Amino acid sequence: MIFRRYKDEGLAHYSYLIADEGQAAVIDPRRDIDVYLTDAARDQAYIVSVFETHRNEDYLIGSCEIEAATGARIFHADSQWDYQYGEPVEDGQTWRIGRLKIKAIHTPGHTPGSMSYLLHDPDGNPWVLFSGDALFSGDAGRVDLLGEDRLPEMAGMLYDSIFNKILPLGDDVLLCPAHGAGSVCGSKIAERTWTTIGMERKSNPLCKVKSEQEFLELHGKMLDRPPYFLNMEELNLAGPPILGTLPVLKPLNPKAFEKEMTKAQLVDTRDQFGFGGGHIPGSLSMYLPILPSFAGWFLSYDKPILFLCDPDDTEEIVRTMIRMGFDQLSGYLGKGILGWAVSGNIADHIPLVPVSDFCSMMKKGGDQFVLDVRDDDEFKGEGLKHATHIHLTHLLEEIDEIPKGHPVFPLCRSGNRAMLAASFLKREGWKDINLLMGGLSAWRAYGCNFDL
């Protein structure tokens, strides 16, 4: 018997593989499926089934890829929507994977047709609940995806799912959700990488409420919704285009790269120091660890994408992008920024200001515009009296609040999100853009006697 979990660090997505007696099943697979095929083969098992817990919004499902590679049957939830592939799941439906039994449990709320799957061990005991986006570690799935007018209805469904269907399964049952901490599918997912129904009953605030109304008041909120969600929803009903194999990001020489630039979006995945020291004009700084979090906010699907990156990072970049449906990947600058510069091309820069200089500057006063781009929870209680708060993902809609006639200093915890903001503003025509090297972490470590 085999039980494996796979984590997409960038999107905080969990998928699972179970296998017994030569048969295997995958729950909520990601689009690059090679890891499931490799592990199933290593376990001397063949993937016969794929189970989807709900229609996903934040990544492209890999079900059709697995079906194309293995002939596995796909079972999808949310049967009220017009799926173009697979078979709809019925509440209470059961399957066998070797000696293991899987039972579908209708747990609506995140979506109307969400399904959880209860896995029984070879002795028939309830063992693992694959809860999708119904219940997370420390949180529950967002209930705002169908609009504000349906918040009470969806929250009521999720309350019923949690208290009347999930918690009664027993405290010893492992809870395996579709996401961990950092996912946009929940606002307060805990960092417990493994949990049980009993642990959630004990420590999850949403499992302690006394009524449906209290649940609605605590959880029925509209959250930020990345624009790429709409594309994911459409493709996850139609079935994403089949890749077959993982695409390869091709290296381009400066001349070929420059030619492609006329029709492409430019993304630089180096850190703030590399980007600030020299970058291609018009490029966006998306340090590789934050690429999954912000590509869907700042990039469009109607234009190809070019990268300036470390060649060793190209596979991770490709996996990150195809999981969100960004398939138009034109290549990367094979000779890097140095090759770009020695070929006679223009490079731009963003000044990196040491914290000691920034501290002196703020004490002297002046017309600096300090822009805090962290999220609301990070900003609260910080007492940044001289900073204007605009969350990074709201920059486009609130850009008129940022003056062009003053030095602008975007600010975040470490500086990498701030550099994305700086690069965006630079691309949009702001001239005097600067960055506090190391961000607020450097500010606090330095101990500047000045309240931002």
Second form
Number of protein chains: 4
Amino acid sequence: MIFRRYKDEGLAHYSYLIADEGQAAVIDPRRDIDVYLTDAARDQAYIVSVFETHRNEDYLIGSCEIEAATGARIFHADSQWDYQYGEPVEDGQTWRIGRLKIKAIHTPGHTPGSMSYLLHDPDGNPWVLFSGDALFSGDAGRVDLLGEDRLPEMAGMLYDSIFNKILPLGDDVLLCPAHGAGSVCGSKIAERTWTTIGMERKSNPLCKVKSEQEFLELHGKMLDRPPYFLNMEELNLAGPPILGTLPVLKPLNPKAFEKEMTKAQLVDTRDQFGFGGGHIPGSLSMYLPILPSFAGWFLSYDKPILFLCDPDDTEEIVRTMIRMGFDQLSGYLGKGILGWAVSGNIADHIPLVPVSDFCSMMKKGGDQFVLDVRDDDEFKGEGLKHATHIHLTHLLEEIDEIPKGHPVFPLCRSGNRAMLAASFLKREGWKDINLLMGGLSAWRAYGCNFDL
Amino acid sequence: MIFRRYKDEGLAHYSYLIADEGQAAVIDPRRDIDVYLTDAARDQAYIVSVFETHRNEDYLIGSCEIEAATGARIFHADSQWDYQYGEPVEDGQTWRIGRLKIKAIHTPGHTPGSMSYLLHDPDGNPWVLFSGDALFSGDAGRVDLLGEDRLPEMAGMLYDSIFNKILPLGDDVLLCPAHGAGSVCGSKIAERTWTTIGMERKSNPLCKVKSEQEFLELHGKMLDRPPYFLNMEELNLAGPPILGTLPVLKPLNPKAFEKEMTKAQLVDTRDQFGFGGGHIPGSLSMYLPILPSFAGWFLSYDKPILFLCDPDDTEEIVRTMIRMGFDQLSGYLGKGILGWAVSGNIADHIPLVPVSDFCSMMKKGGDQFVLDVRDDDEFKGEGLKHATHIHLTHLLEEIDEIPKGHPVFPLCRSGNRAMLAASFLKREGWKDINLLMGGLSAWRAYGCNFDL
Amino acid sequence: MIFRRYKDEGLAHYSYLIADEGQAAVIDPRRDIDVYLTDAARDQAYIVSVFETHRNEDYLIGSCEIEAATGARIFHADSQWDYQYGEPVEDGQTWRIGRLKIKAIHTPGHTPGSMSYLLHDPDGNPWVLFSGDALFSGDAGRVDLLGEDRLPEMAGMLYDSIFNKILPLGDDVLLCPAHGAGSVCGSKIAERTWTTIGMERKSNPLCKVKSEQEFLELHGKMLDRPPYFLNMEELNLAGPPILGTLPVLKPLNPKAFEKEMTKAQLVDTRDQFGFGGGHIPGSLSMYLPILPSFAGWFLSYDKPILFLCDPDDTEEIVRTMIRMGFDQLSGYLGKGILGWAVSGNIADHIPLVPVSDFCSMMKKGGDQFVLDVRDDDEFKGEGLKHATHIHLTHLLEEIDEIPKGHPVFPLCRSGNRAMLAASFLKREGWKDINLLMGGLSAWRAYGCNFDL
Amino acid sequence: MIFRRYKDEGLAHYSYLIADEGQAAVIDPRRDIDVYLTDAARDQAYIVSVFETHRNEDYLIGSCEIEAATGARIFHADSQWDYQYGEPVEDGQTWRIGRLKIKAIHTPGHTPGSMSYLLHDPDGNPWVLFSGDALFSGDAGRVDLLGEDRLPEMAGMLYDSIFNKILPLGDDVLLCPAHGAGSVCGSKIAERTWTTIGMERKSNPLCKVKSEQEFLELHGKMLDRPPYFLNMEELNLAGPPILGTLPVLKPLNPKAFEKEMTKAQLVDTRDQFGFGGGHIPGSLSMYLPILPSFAGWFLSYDKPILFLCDPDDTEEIVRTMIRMGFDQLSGYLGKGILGWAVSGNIADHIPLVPVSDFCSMMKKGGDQFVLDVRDDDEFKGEGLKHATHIHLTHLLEEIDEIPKGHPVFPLCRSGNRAMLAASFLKREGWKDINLLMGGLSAWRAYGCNFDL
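Switching from the form predicted alone: structure of the form predicted in complex with another copy of the chain?
The next block holds the full complex; its first chain is the one shown before.
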């Protein structure tokens, strides 16, 4: 018997492969399915079923890709919506994978038709609950996807799912959700990489509320909704385009790259030091670890995308992008920023200011404009007097609030998001853009005698 | 029958594994021998012999390491020197590896006792010459290692070896030397990754000379000699210390790193953009591709070495360092320069100037001091009027020529060596250090209307 | 934060790596430690501690090997014994690995000083219990290691450990024992690859007893004890010899193999079909999956060991053997049994009889001697009228019960152990040895109209 | 600059990847193209061209597969035939891949439009000749493909190509043909894995002939032509079906396998010992190393194919089969022959007779029928008095010559082909089939005092 978990580090998305006696099933596969095919083959099993816990909005599901490769049957939840593929699941429906029993449990709230799947061990005991986006470690799925007016209704459904369907399964049952810490689908997901229903009952704040009302107050909120969600929602009903093989990101020489640049969006996935040191004018800084979180906000599906990146990162970049349906990938600059520069092209830079200098500067006063791009919760947790707060994802709409004649210092916790803001402002025409190295963390650790 | 070549990218060092009927031999192994053990096992062969073409001065040979792991016999050339291990080889000596015959041919010149090994194919035809440092693709081994007074003697030996021993073997024989393009052992080695004696006869300038005299004029030169050569020469006679397993570079958190810094040498292997963007004060910039070339010049064997690097590069760094006998490796900064900065430590930066700005600056004139750190041949090939030329490896002795009150712009072809010079000057107390992005290549490609 | 589990498939031994903020710890490492070093490096962490749950008797612990490679501190349980390395652990002792807290809990019974380690998650909640051999999934550690007279005492201790120390930690806590299904340390270990204290409380028969007395009756039994245990026990106190690198199994050609055979033990790890088809006279059949279970019974530490195996299996064989301290490995027959035969050497064979023929033969009656080599529990579960039962591991002492003039048919569930018995009898001089293909399983599935 | 060679071990087919400055080209790609895509990406190059040396008859070319994945242009030789894809090549045509020049040279003989491609090194010197099937190491391409009447014409062409086009290029030029030792395309190909034009001139028998007439006598022969060639020839003009991803061989449980067996061909790729020990009735024994040589003779394109194999071999099996266009692969028996037997199914066996017993038997005389299935050249080289010679590939047509009432002993050099003959005869109804372990090699090495 095999039970494997897969974590997509970028979206913090969990998927699962179970196998017994030559048969295998995948729960909530990602779109780049090679890992399931390889592992199932190694386990001498063949994928016969795919189970979806809900219509996903944050990534493209790999069910159809698996079906194309193996002929597996797809079982999808949310049958109230108009699916163009697979078979709808009903509450209580059961399946067998070898000696393993799987049972669907309707756990709505995140979506109206969300399903959890309860896996029993070979001896028939309830063993693992694949809870999708119903219940996470330390958090629960968002309930705002159908709009503000349906917020109480959805929160109520989720309260019921958690308290009347999931928690009663018993403290001892393993809880295997669709997301882990770092996901945009739950900002408070705990770092506990494996959890149980009992651990959630004891330490998940949403499982400790006293009433549906308290649950609604705590959890019933409208959250940011990246524009790419819409695209995911449509494609996850229609069935995402079949890729076949994982695409290869094409290396381009500086000349070819320059030509493609005229029609493409340009993303630089190096860190703030490399980007600050030198970058191609007009490029957006999205350090690879934050690419999954912000690509959906800052990139359009209408134009192809070009990358400046470490060549070793191209596979991860491709996986990240196609998981969000960004299939128009034109290539990357094969020889990097150095190749760009030695070819006589102009590169730009953004000064990275050491915290000691930044401290002196703030004490001295002056016309610098400090732009806090952290999210609202972070800002609430630790406000700043001498900074203007605009959440990074609102930058486009509120860009007019940023003065053009002043030195601007975008700021976030460590500087990665601030560099995205910096690069965005540069692209939009701002000139005097600078970065505090290491961001607010550096500031706090350094201990400047100034109340920022 | 198996015939494999291994290239150590850093030192451009070639080694070879041959195997037949369960027996294997390695020619000029590098010190990290795991690759030979693994491949021999995969080929179902066992390493019974190691052949050394000469006493190497530029890297530690892995013969003793293989002997310790497999019990193989070591056959070394240069028996005029006092070897503490292995068995001396005589001119004309032959061996069998399965059906393959190997014959030693004395080809002195690089060292007095250099041996080439002629491999015959299973049918008994001369097939491959392992020529060590006698003859390269497009170049030949240096003849200055025994000092200037013996230069004519050694060059004469090498002339004889090439013209009377190697070339007569026939145009059709494959030539497999100990170094390829990029090696410090031959600055003119051709890019032709596989070559034959005939190709050398036709296109290697040193094979086209008309007389010993012409050979001496063309090739009999004193070359730079990194200080670490001395260490290699001693250890390659005594037998390098046995490593057993490849060491692991220890990740250190900023606090532990800071503590180690007090007694260590600090090397930063990131590129000029990352280093320029932010680096730890006192660190030397040695971009990974140039680390093998300059570690032996700028680092001491007496103090441990710390690294700031991409975590994915640690294995390559360890291999590079132990190949040159730098076994005192204290670790690397686990979270990188970002971890350093967010912990509130001070990082420094070096401005990278776009070529357009540098062009304007030079046209305008001013007090900038342009320091050309390329080697003598490069400088001869393309001199600069407005730069002072000090070869990078002479910087230590001639550092007083560099003025302290001026903005200094170290310069090389692409900027990597210039950044090493820049970091060195910073460490030695210079303040106003800057870098032209992309170096002279950028300058040439850009086309500034100014005669630099 | 990192939490990884490693399963050694052969011994079904679990070890664990945890890491946080650059520090790592390993619980109950195996002797081939490369996997911990590699993963810790990848996680940018350095192993600072090793925790042992008890003095192991079934494998050599890798603690000293890790100490030699990293300088980690070793914390061992069972401090009542005379350890030659590491530091003793006390009940209640705590450690920190980054933000993770670990606490020792004295859980005696398997050994007097067994320790479990309770890991807390980054938020400080009890999270994972590393229970060593105290409690398994579906089973518990054996209590007979100190002899029959101390059986009640040890069983009483274990009862107390389980009921008063482990179960009270809460249903929700993950239980991570030192063994999984397939281990010789617990014949009833469940297939549930991840489990919780609650699942054990509900479904582990040993957690459902009503009294210490019932526990003793159910679990207080003397079990088989392979002779190699003694060796493990001694070395695990003294500290196993340091290996450095994983040894490589040397391929030998038929001539060299024959020479080594005169002084070595010969093991054939191919399956019953390959072994039956042709094998070297005098070799013992230990199909690779059963090698870890029977090497310690049938092999001696005094003589080197030779293998006939699939060349792709040599690494697994080496790992298996050195985990049990069999460090004298002479090599394997590089070209396999085919190479043996084509060289004109004599190979032997053992007829594999299809179940249909065996059925006819049994119905007909005759002088065939059916030898059931399954263990006592299996025999009790499903006895055979027409077979003589001698447990495989008792074969040596009871060999005289097997008649020499009759066709002998060793028998087990699938035939793998029976083939070991068959090869053993052949080596000891029996002539007419045969095998029922597929063993008792084939018999049952075929449905012969005869009451075996 | 990159220059890589790829060997498909089964068909001994060589293909080549060259790359420079971000561009890459492949010469004679195989159909499973993943390796080219991966390596080109690692080299930071993109495949822009595919060069075919001729219309292949022994494998499906991967050109269209590469075109589908990368958009590369395909240049094919043999433009006299009706290609459905790519662009025809003309004698003397040149291309650039970065700084590398490639020039087509018309070298007919194997086919009328065969092209060789001469690669120049970055300095512009002739460097490597990709000779396709014109000239091999120690052999040359067959000239009988257009039929016996055109034999002299084609041989004449090839003589001209070799002597007037290839050899004049110079002894020093590397020769990189499309096949190495072990290929069905040249039975005398030398083991010299790298060769030069000079080595061929000196030691290739076909380069040492004195006249066209002598060449024709030596080389102008009709050779065996496996039936699958026809299929290859058609598809290599039409463009083989695009696979996308490499197919995965599906593991089947015994029940599903049995069901598929009714409509499929059954191939067992284990060695003679495993097959002899036990196999499924009706299966053909094709030990994996001989699968590429005999699949095209014994298997039909009309029925799907099932495998019994080592699960680790499934990928190699799939690659082997799809290279020959056998795309109908139904799966393999997931649990192998052991799983088959324990499920109560009937397995068969073929006795493997040790050479000592076979010797006694032959001396004694009797009614055994020894069937020599070696090819005609082997038989001519070493005839047998007491054996009937029928080449393995003629077995089907001459099967009536094999008597049914006698014990039959198929025989070849080592036993692998003999076991294929044995399994074929069993499938066709013969009963008393046996095998001499290790074949004629064992016989010769053993030294039986009998003139076989």
